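Here's a solo chain for you in structure tokens, the form predicted alone.
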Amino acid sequence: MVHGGADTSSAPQFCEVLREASLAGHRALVAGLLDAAEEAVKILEGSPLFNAGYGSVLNRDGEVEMDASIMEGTTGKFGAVAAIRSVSHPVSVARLVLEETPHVLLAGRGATEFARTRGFPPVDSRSSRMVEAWQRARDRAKQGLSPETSLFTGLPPDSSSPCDTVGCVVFHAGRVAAASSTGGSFMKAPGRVGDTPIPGAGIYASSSCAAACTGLGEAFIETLTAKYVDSLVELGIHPQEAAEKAIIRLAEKRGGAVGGIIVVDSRGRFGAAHNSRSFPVALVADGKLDESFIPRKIN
């Protein structure tokens, strides 16, 4: 199961692109767990149309630092970078952080450096409708104005923009992960950090479930959302009703944030939930798409 992020239009072009995702992920379950949880958001990663990779928002200096991880339920193996720079798939990345480190998180320029010496080569993830947006921003700053943008994405609120992080979750034969990645949140300070590669906050993965977050960074990072949402689970509650006591808390306890959880359990059931205007889902299960499943809704 994929998401694209609270607030991402439902718009048939992005829902296009999340069955891609989904169906990728799918076909890669041959090779693995964490192979499916890459494969399905390197397709999210490289569309212009999600905030994260390629169609990441701008920072403050008008530059891309990126934030993603990826998670395995049995090992508890987790990988991730923060503040990433010029690279097309950070999830990718955050993978071999996993894998051929004795570390959890790179950051800054230590995680784009050992992304080249793993062979990623230098690429502009800035697109003109980020890089318009930016402008847009900043030229209105100039003018005492205020910016009249999503805080996500620095396009209005009502257009056809994405939100924050892009994620997905994967079951096979009782095991589970997670992975994330995110372009952050518009105008943010030069190295500002998220939810996305802090464990428990964005993303989480145990035996007992696998749980991939969306909403303002800041405050999943507080509530441990993810964490929470896997207590649940492990106390036999089912993911459906998890995801949505989980949004329930995040917006008690941090004055009514927005966000959006896709939850999936060691026995393969799973459940999505959200508080905000749209909260796109795409689901394999069997190996067919479930168009019929749709993310409960909470007020």
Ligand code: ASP
Contents of the next structure:
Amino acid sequence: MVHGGADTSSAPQFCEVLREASLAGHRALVAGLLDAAEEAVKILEGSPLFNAGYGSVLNRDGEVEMDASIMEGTTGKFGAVAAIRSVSHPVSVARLVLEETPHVLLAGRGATEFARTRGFPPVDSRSSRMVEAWQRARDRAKQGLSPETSLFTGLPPDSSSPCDTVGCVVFHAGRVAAASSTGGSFMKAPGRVGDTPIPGAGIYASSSCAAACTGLGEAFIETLTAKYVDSLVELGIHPQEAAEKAIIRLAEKRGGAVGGIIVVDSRGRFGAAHNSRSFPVALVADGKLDESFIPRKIN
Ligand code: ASP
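What's the form predicted in complex with the named molecule like, now that we've got the form predicted alone?
The complete assembly is shown below, putting the previous chain first.
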């Protein structure tokens, strides 16, 4: 299952890319769980429609700084990058952190330099609509006005095509994995890191389940929401119920914080819930797109 982020539009062009990503992930499953998770997220990072990779929101200085992570349930292995700049696929760099370093998280200049040593060329991740959104927000700030945009999407709340963080959970033969990638929150302070590269906060995978989250990163970090979902599933609670409980708890603990979660457990049961306006997902089960599944909206 892949998600396109809290508040992301469910318009056909977004759902089309999500479906493409879930199918690409499924095809990559023959190589392994991490391949599936990485491939799905790479498709979404490559699209200007989502707040990840190309299409990321801009920070206060008009720069893109991205967070990404990947985690395998059975081994508990985790890799992440935070505040990385100028790479096309942060999730792939996160995977190399997992596989080729003794570390779990590389941040800032070190993360970008690590990517260069692994052959990732410098790229400009600023899409034209994000540059325009940033310019509008900066002009409003000069007049002492707030940005009038969604924190997650960088676009006006009534925009017909908002976009956000992406994530993926994968199940195969009793094992699970998760991956996630984001440009973070719009107009964030340079150096700000959200929940996406923090295990237990915005992502988690164990022998019980895999979870990927989107929404107000600070709230997900302080409530360790992904780990909370994992604890519920470990107790035998269905992933759908776990996702719903986690969203309710997040909003209760953090003054109405907004977000979405996708979960799959090691029995292949899945769930998704959100309290954002929208939360598009795509699901491939048994090799086929399942278009009947809709994440539960918690009011
Ligand atoms: N959780 C991400 C962050 O705070 C943003 C999002 O998912 O909307 O960086």
